[in-house]
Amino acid sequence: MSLSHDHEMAVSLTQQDRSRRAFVSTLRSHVLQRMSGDLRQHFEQAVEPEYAKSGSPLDTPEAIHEALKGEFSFKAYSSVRTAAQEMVFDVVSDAVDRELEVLNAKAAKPAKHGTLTLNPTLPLPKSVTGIDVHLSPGSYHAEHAEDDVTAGAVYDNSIDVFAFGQFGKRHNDIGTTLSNYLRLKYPDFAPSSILDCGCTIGHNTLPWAETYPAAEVTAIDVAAPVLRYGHARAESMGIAAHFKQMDATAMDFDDAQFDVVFSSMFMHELPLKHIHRYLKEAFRVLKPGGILWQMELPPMNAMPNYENFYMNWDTSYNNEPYYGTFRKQDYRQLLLDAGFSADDFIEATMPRYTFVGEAAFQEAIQGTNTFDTLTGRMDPKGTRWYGFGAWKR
């Protein structure tokens, strides 16, 4: 865990602000480790053998869920669980604060690598203004001053507490493993253009850009606010990006633009409705020969009951009520109904790339798909992303 970054969008921070950061990263770590282990252990050893007896067996994550609900340890872990939650937000604001007038001159300055490219008129979905999306204070849409970068920045700094460095140290190594899956996996691909939906700060993106330096890198997202900042960063590091404002559910580009087309944790932030429209909108933006390549949470049917109640939490109580609806879906058949064909469908799940290496890495991924507790769920023994895509002929 950093608490600081290194990049010129980086805050000061006191010692307040480093202690205060350093206690809620702790808490989540023990949330997330301990209590849900502590949860697991209750479930297994008292009330899932109570529901057998009585010839109830828990077979669905809805039904562990409802028996879970008025237990005392799913109350302690949910209530802690939430508490620390809204606390990663509150303990990195006051830095952002701070710092908020210094924050905004940064990112105007002149670009000197990539673009920026805002669209004021854009509607921005209800899914995103409707809810403090992961119960962050006012999403990451709204704004505070002119040319405001707030989100961003709140964004970047809740990521170090938040994941208590289970992203790597900038935070890429979901964007930094995915692009070198396909490096590895497919080494006479060669895409020129990369588009990244969703992108947030650009923290997934920019690892597209030094995996693949000949090609050039575009990342869309609705929010100003959070593009405003994820450009600054780019540009401080030296890496040429192009952040549009940009609804993916109805993208401005061209027919068969990208040869990747990507995202990372985007998909079940979205109504089934809007994700429908953003697949097809991949698929036509798409050249052939290209993919499409998507970080996500693992589906339902590849998952044990209890892992899919565990991951679910979030449906209920992080303000993410899309979740669980996305991961109830046949991944395959959603590509399928985008315009994909069957044989051209594609999934993995592989070990983080800069926290194994590159030859624990190509190694890791010629063996079979895993899905276990370590699958899609931040763990320092050893957490596996899961990518699904397809390839477009």
Second form
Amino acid sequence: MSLSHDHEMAVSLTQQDRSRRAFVSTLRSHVLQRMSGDLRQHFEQAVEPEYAKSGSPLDTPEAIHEALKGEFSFKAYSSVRTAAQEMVFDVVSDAVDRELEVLNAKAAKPAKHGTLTLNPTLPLPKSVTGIDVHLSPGSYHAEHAEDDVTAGAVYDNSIDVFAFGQFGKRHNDIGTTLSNYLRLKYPDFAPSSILDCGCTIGHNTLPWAETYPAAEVTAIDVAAPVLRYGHARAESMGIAAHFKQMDATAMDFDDAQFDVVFSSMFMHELPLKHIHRYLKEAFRVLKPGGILWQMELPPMNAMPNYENFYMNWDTSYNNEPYYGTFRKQDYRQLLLDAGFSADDFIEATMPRYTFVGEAAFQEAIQGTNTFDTLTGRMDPKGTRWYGFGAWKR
Amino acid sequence: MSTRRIPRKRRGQRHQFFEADGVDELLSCVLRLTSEMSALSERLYLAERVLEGKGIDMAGEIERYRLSEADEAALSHERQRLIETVLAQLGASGTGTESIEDDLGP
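Structure of the form predicted in complex with its partner chain, please, following the form predicted on its own?
And the full complex, kicking off with our chain again.
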């Protein structure tokens, strides 16, 4: 047997586990590269010219979606991608099932570095409980035993299979990239308190503690199983972080408590009314001189039509129903509505720090933003993350 | 070791991409079967290499081997697991989804 990760919450993998995981990763990679390439080629060479000839050009993502729905390449891509997504959770659940007691016992060990504060009376939003987000059975909140960490373990292991290595070894590239962007772009900024909202297992929280070792790092989520797991995972890595069960749209923190409010891949999972509440809360808990800084899917108004159609597949078919509405928003306006000033808005596209290294990263973030087929999408050829936020005066 | 089995099937209806009923599910079954076949092939490959290193002619030994009751039970268990995995999407759905309709507006 071998371990799935380099921390104590790692599950032991049999050779069968490893083979099944490798197969699903390979299948996903095949769908996202080969089959998605076939789909694009069919669109560009057959579907688009046909519509152009008939005088009804496909000039919106919705029109492209409608035009492709009946095409075999779309059906095959979508059907195989759905099956592969379901298999991700299936193949990682065997090892998590086997080690249920071991994982829950490890998570119950006394903490040495950070803290875990749960709130069993916190109402969970329907956006979490009402659907199995990402087609993950039980979503991120379901508990299968007392003080259960299962959902966290399934999530951590599923990223291995899902992302085929594209998030870095500890799945922390997004947090690493966004925190190093601030460090390199604003060298005089020295935050002492950092908050990660919608942190799940804290994989993108912990790099903030590494980038800014003097800062106190806090992470919140509504789901207890992922927080228990994330806390235990951080403890075993010897990284201090404070995990709290709290709703980012109604935080318990005092006003002006944090220098940085961060989130990654969080807002697109929220209903629009909750996005507004979250941003107002973020503005409230930020200190003057602090920054809201978030990794997100790029806005539709910055991306080409086909990219928008392709990216929005998930909102139609991957149980992420709020994602399309979010991407249609003017992100700057969202922040203005929450109290930030237009002049303080920032946005950036950036290469993955973990993969390109500091020198190339430093050079890239001096340039202009690029919105293309690599922006916001996992691609071994070179993913480019999108970040946006604002300073609070 | 835990014998628990957390849910493998998500709540709600699967999307139907192909018009004909069952095509999407059949494709899912085929992919799952292929995954199992891949894992098995890899295991067999490893077994051959391990035994080769010890000077054992595996093919000949397999033909001469007689299954015990314990072997039969283990293989039967594995066969059932394989069928459950391959046919996972043909089973009953999980419990119904909660309505999120009022969250979808502005």
